[in-house]
Amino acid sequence: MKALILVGGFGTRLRPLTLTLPKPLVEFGNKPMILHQIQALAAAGVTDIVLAVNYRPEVMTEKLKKYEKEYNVRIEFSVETEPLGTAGPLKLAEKILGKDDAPFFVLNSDVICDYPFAELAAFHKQHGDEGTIVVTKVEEPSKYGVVVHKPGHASRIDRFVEKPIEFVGNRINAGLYILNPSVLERIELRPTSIEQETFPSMVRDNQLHSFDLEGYWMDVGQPKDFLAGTCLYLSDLSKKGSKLLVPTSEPYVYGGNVMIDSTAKIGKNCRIGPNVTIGKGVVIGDGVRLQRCVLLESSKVRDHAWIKSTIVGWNSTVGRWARLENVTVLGDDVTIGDEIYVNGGSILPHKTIKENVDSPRVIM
């Protein structure tokens, strides 16, 4: 079976992280984001990936190429010398998509969840049309697009309602599909949206189905998202029983729901949890409170600092007695002096902070 994994761009959305590493190389859970992918996709009997980048291909190439090898599959790269949207990448790619008759999968690379690609293949399979989404509930579906199907009928889709005052349903695209390399004389090779173009003319052919997901989801691509879908994983992980989180009889645990890399080092008298990570060499002092944060690799938080919903950057510091707050970010090597106070500041690289940062802003 084939992929199409859609990375995009510049990763404006995570920055100031992107500036230093492309998305999907962000670890997520203590490892990139796209490997989450590679694994569960290689898990469903995937073997050939195509990556649709229009932005620094070059740094991902020698990343991937490991997991070719560890993973059995090959990986390539469909590069946009402009920006095609969500189905423009698909025509790009056909001569890989459409080299047989076998369906292929489509996601974008910002999504997490528990990936249900073999759940999806059978279902694809057993209706025989065209194309089928993955679909999720949400609570509030007038922020999105909704999805909603024909009369008595559990599966088919019979339109999209874009952000509907009145309520029509409440399951929403979740960004991952299934389609017959068919789908590909429905896309012309020209910036499209799968979405408003594609499903919509595959709608009217009554092509198009629905697959419901099961547990967590969340679109990754935003810092508070990124927070939030941690939370989700961790909480995940917990339900299963996973060895990848630190049991709660250790001392320092609070709350539970903390994955900690073995090469990490915890001060005296720390409480960390609920919902942190926190990544290789991470070197944490005494006295140090977290909660739902994440901690990139090489950090240094140092005695009695307090962090809370935040993305500590991979090489930075935060001193001692220091606060971190309301989605704060920190990019690549940043500084945060001895108690200083940053309430949603977004810090680039290489910076220092001195004085606090009392307000949510960008510095530069």
Second form
Amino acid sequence: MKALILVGGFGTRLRPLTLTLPKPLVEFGNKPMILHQIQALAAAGVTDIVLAVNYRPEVMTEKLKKYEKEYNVRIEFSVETEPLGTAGPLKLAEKILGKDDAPFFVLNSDVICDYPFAELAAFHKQHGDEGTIVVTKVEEPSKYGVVVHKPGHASRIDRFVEKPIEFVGNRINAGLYILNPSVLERIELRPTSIEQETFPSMVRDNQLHSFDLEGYWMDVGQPKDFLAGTCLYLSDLSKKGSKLLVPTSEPYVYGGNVMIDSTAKIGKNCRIGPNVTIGKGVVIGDGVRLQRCVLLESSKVRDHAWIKSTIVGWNSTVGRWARLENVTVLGDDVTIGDEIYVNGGSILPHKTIKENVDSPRVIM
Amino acid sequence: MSLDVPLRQKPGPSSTKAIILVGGPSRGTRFRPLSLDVPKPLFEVAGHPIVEHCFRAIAKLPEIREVFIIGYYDESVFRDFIKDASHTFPGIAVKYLREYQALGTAGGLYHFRDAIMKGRPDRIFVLNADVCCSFPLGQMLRLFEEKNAEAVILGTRVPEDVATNFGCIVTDSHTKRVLHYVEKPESRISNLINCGVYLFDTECIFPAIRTAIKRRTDRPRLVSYPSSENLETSFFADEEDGEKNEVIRLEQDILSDLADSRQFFVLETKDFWRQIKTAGSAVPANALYLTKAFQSQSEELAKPSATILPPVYIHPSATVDPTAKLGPNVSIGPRVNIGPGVRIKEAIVLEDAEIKHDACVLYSIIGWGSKVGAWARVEGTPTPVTTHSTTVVRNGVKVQSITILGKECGVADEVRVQNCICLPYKELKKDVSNEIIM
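Structure of the form predicted together with the partner chain, please, following the form predicted on its own?
Okay, now the whole complex, with that chain kicking things off.
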């Protein structure tokens, strides 16, 4: 089987992290975001993966070569010379996606969930029409495009309602699809939107179905959602009794949902959790309090620091008695001085912070 | 320099007494919330009550055998302090003189003139208890003798933009004579200001006060030096305060006259000087007195180490975990309990307070018996040493730069309190900043 991952541009919404690494390589739950998707696709029997990108950093090529071997898949870059929207990249990759009659997956690289690729393929095969989009239930559908089914039909889509004022349903497009190669005939090679153009044309021909996603779903394209998504992901692992989490019997674990790389070092008298990921080679001092935060590879948190709702970038250092909160994001190699308070600071790489950041702002 | 034969040599050695002006409870409102639980003069900075710092400076002069504390607090307020002081300095007689109504700084002196003049002292020191400085009384005495003065005032230079908040002194830089004195002028006159510490010839000061009282009776309600611009405000000032005509203040009513007619000199101190007005100003005062104690290698201070950044004062009955890091400029009161991994800097922690593990206290005062939870952060904002203010502007609003927890307040685990004043007996369970918590 085949799949196309829509990666797109520079990931500016996830800066300052994406000033250092391309978005697909930023670790989510101690694993590059794209690897979550590659593993799930490979497990569902996918052998050909196309990455739709509009730039191709060297670091990405190398990393993906490694994954090709590890997961026995072929990974191709499809580079747009101009942005082609969400449907154009499918046409651009027609050679691969249309090489046989088997359907292909399409996924948005920012979406994390418990990818249901095998079930999705089975469902798609069963109804026999051209396409299936995964939908997820949300509390506030008025912020999204809502899927409305044909009367009396559980899955066939009747129409999409963009940001509905009145309640018409609460299922929204989750950014994961499975499509027959024939769909490629509906797409022209130009900037075009799969949501605005391709899907409505399929709906008109009664060719589009929805598939309900079980469990969590999040678009983690920006820091606030990256943290929220981390909580959902860790809670899901916890529910499944995953070995990836530190057992709650560890004295420093507080409230569960804690993932710590085996090479990380934890000091004495810490209180960690809930919802914390600690990456490779991270060093945590004594008496440190961590909750709802992501510590990326080789970062250091010194004694008695307090961190909440924060992403600590690679190689960064958080000083003793420092306090970080309210969606603070430290880029690569940032230093936060001892006793410093940062409230919602976005700190660009290689900066040293010696004065409090009392209210949310960007430190260039 | 050689001295000429003094003009007014009296027989026998001159005798000197000292007076500490402490004010009264209705005057200490700006020291809230701390003055809700302790009279301001007894509030401890650098391990000693504010008034004791004055007292210790006086005790260094061997010729002073008698000290009066004048104020309108209840007698019982200073009873213990006086008992302790008499014990520590057996050579000095200490007496509290209570004004039953606020008479003003000069009015109080005059009211108690018989007690003060008993034994016919030649000179009296007058110290306002609400200033924090090194009290160079010895230098003032030398200048007094050298100049054959009738009055000496302690002065200090402050930045031009704040000078008009104080009494301004115009001086002849060569002779050090005071040429002109204006209390809180409307325009810039001088950046040499009144420190609130004086030395008077008793034959000069009491007649000067008497003259001022007489003038007041002749021309009721007219305060000091009205210009056409401030005539109205000085007129209203009396009415608003509800003060009677007998209120005579040294600053407004006496010093200007002395500058006009008397041998009045200024000793300009290059040393530290701060007013202790608001509760927040106790933090810089604490820092200055601790620094002074450190420079004079006081035995009272905690020994510097990896976790003690000097100067730090720790009361012998306090418990401090060895992993806590304290200083600089920290005072820890009696029976205080400081947990492991705590950080305290530029702060005063009062009696029976508890700081739990990994908490951080910066630029703050932690009230008596208050509790700061684990990983909590209680924080003020540092203000530059040169400013004589304890407020900062946040989002266009003036807020206290020093965070103060009143008596028996609680800060829950992990909570952050910034630039707040918290009245006694409040529990803070959520993050707060830039607020007064009633």
